[in-house]
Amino acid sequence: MSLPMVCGIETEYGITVLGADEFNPVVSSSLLINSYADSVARRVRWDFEDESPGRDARGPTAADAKPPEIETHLVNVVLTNGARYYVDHAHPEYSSPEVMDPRQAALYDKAGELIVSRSVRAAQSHLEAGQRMIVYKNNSDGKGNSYGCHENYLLDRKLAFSKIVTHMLAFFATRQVICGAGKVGAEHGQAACDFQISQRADFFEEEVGLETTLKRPIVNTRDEPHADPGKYRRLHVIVGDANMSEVSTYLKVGITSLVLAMIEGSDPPELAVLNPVGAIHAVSHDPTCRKLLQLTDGTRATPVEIQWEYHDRVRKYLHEADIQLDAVYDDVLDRWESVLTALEADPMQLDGVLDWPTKLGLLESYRHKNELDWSSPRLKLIDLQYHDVDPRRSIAHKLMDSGRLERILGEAEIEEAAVTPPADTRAWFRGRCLERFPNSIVAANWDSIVFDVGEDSLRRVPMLEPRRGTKEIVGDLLESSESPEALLEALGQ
């Protein structure tokens, strides 16, 4: 059982430039990131040497599978907070540094939102008169295209992938009632609806698979741990929404970590829905959360009842294994219970707590006030503006500022997380090296840093253990090293 659990969030952002005669998302995304990178530090490129997105947890990649392509020619930089900031196909993407608990995951995700917002302001000065760049932290452009918010969880390599599939399909199909971002209408050929719980659910077509942009699977099989492959596997979760609510992000990562820890540490009975792909669509299209799903044992249950079953199994496992949670995970467990209680009674009790009920309440109020039908484009505009990263225009930010949307993070700590890495993972070493010796680092990635200290060859420092390289372990050594050469000598590199 592995709690605290190394985790992190990758977020692709939607981007557009108003007033542009010809909008090119790749060029605009590059401008966005370059404008920020040029303003904060020397550019350190991403090292692609260890990238292997085509490795499949099921074994040799199936002939019809299409692993993600690595685009090494696009903008790709490393930040002093340990994060990766880059252009992924046609979107800007922020990948948070490795963290050790769901609160930190929410913190560094929100720090990424701040970085993107500052990037927009920096890029604006490079645009022509009359043009304005807008970036959205959402998952759909409303034209049939979806972009992701991916979570990552570091697991024991001994945990069989088949066991993950068995126990996580029903969990992921129903988890959206807690962490969905909400959306007006349907897409991707799904049945029409007024409002649905998740922005991503319509786009999932497979139960299990390697792809992330086509034939999207509920359980992704990418087997790229970015750590010692003999010890670890990384569960790459592509089924979640990008959240504006800090509570939604916190619970999304927290409850998933708890369920995965239970699966690692015990052998719970199977809990499976009969048609996971159909279930994820059906759950999203029912904001009452009362849709009955057929289980493989012949019974039926609502998504909330299925989440209750996972919650109760986690509590039972923790009790029987005599595991004492730290304050963060204990809070996650309690909040999970309170949220399920509210969902069972009336989901709108969570207006002001979770994203989708908050957005639904906002839209319903506006709709009734202005006597609008759900087909009104004004409602879709409100939906979109909820996700604007510019605090001056973002509806979500206005709700947070007014106290209408619950917060668990402080502005000062978000500001700090935008420039400072987490202290309790290897991200500390990566970020602090970039801060102290930027002119001597030519490249970095999750599990190594490449130094150029004027010798005939470059010096690579491996970091295969995510729980090392922390402030406690290397902080004094790093701060006492007056040069990169002294640091490398002290590390024995």
Second form
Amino acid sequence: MSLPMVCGIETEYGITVLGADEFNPVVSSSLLINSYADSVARRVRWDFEDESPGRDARGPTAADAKPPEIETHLVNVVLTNGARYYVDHAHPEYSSPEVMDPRQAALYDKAGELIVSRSVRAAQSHLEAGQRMIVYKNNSDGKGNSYGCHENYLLDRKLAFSKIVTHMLAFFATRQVICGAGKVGAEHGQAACDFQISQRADFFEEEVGLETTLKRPIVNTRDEPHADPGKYRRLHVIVGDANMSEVSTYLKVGITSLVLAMIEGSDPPELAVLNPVGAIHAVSHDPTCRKLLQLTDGTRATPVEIQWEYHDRVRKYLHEADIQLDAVYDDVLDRWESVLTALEADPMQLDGVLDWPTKLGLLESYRHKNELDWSSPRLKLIDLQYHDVDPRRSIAHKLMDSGRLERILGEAEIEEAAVTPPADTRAWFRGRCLERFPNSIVAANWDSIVFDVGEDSLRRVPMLEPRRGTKEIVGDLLESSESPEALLEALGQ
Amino acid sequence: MAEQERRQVSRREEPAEDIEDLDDSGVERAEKLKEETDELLDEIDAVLEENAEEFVRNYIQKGGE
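Can you return the structure of this protein in the form predicted in complex with its partner chain rather than the form predicted on its own?
Okay, now the whole complex, with that chain kicking things off.
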């Protein structure tokens, strides 16, 4: 839907309990979320009324597609910052509220991390002596099991899905040189390596598909806009890593939004790699970023050159369409350029800026100091603990606190974002209603809130327009309503 | 193609070379940097989970999403 673009990030966290005889991830994830929900507010349950994750953007005939399961009995709450916090399969998951720009996406992603770390502290008091809960914001256990960090972008329904596939495969295969989180070793049947750029790349087996848990596709076809389906589609991006670096998250969402806006607004010539699945593996396994990929036009290019091409096309599109950008997107463009320049010269210039070069630099220093081979479990442990959400144990936090990993967000705004919704999407209405009238809301989801004001039937307030329900549109009305009844009446419900 | 030219230029740009020889202050700087790195690595050792091999072996997740 052109820029600024509604977007959000959902993250599944890894979880374990040390000292437990029998660790049950579902029970522990439930304890984690319940402990937090009990510590902050009355819980409001998630409403599954409008969920249809099995709908396929390619149409109803995709033969290989099975709808993913939804486990409705698990813990599932809505937070006052507009987020959804729940148990998905065997992991705690935080789905950020809808936001309007990449900086906000990074902010509400970090707010989620803070919420999870507070949850760990709250849950810890319910554990037996000698047990300790650990939660990682990463994507793999190193043994072939992966859990996701998905981005969502709201697009115009008129944008043909096939056009997204045509233009995004090469982009997704190569953008990891910017937003990969780094990983020691390989898994899922991929060739052995010491270190690779992405946590997730090893797990991708298909170019396009509906699945998210097996035979993962680079472009996911889930067609569930959580908004007016006649106007919008939601691109569900499952190919990314969970990032600790604020800059990595910011650029990941920023450059992806810019490229999607270009595809929506113009018809750029085809830019495609010959074998996207092979390419995503090969790019991840080459921290020099110099691997030549075969393009469909017969030429070859490095992942950085392909990213340069997308960058140049975006600039050209914005210039020709005479689009004036918000400052945040200008900043994304400038950073994209400087990061690509550095990647081309020497990726290790980005040690201290992006996740994977920072992790690699640290592992190399540690390895040399302790004379370790790459097979040392201590390196694998550093890889894991880089992603710990507990700031006292998290290596990424140590790097940020000592100024060795660049920050673009402030602690105070992250704390604020953990409890306050973004002002410029419908998340404002969701979060503020929850804050003001928790006892009158029986359920909420992305596109509606259900009130119980003591009448015969419950009253559902639809929110099919992600850019309405903002502070500007309903702020005064909501804050001046003394009761939920008054609010519903003022809304004409 | 102005865009193409601009990209070529920006891509040929070399990072600023530090042509200064390592004089005394350079050596001092390098030593300070090494000290800081050693400090950080010590700090990491202080928080790393015990028994790395067992810990890493036992960290097993169910696939998600």
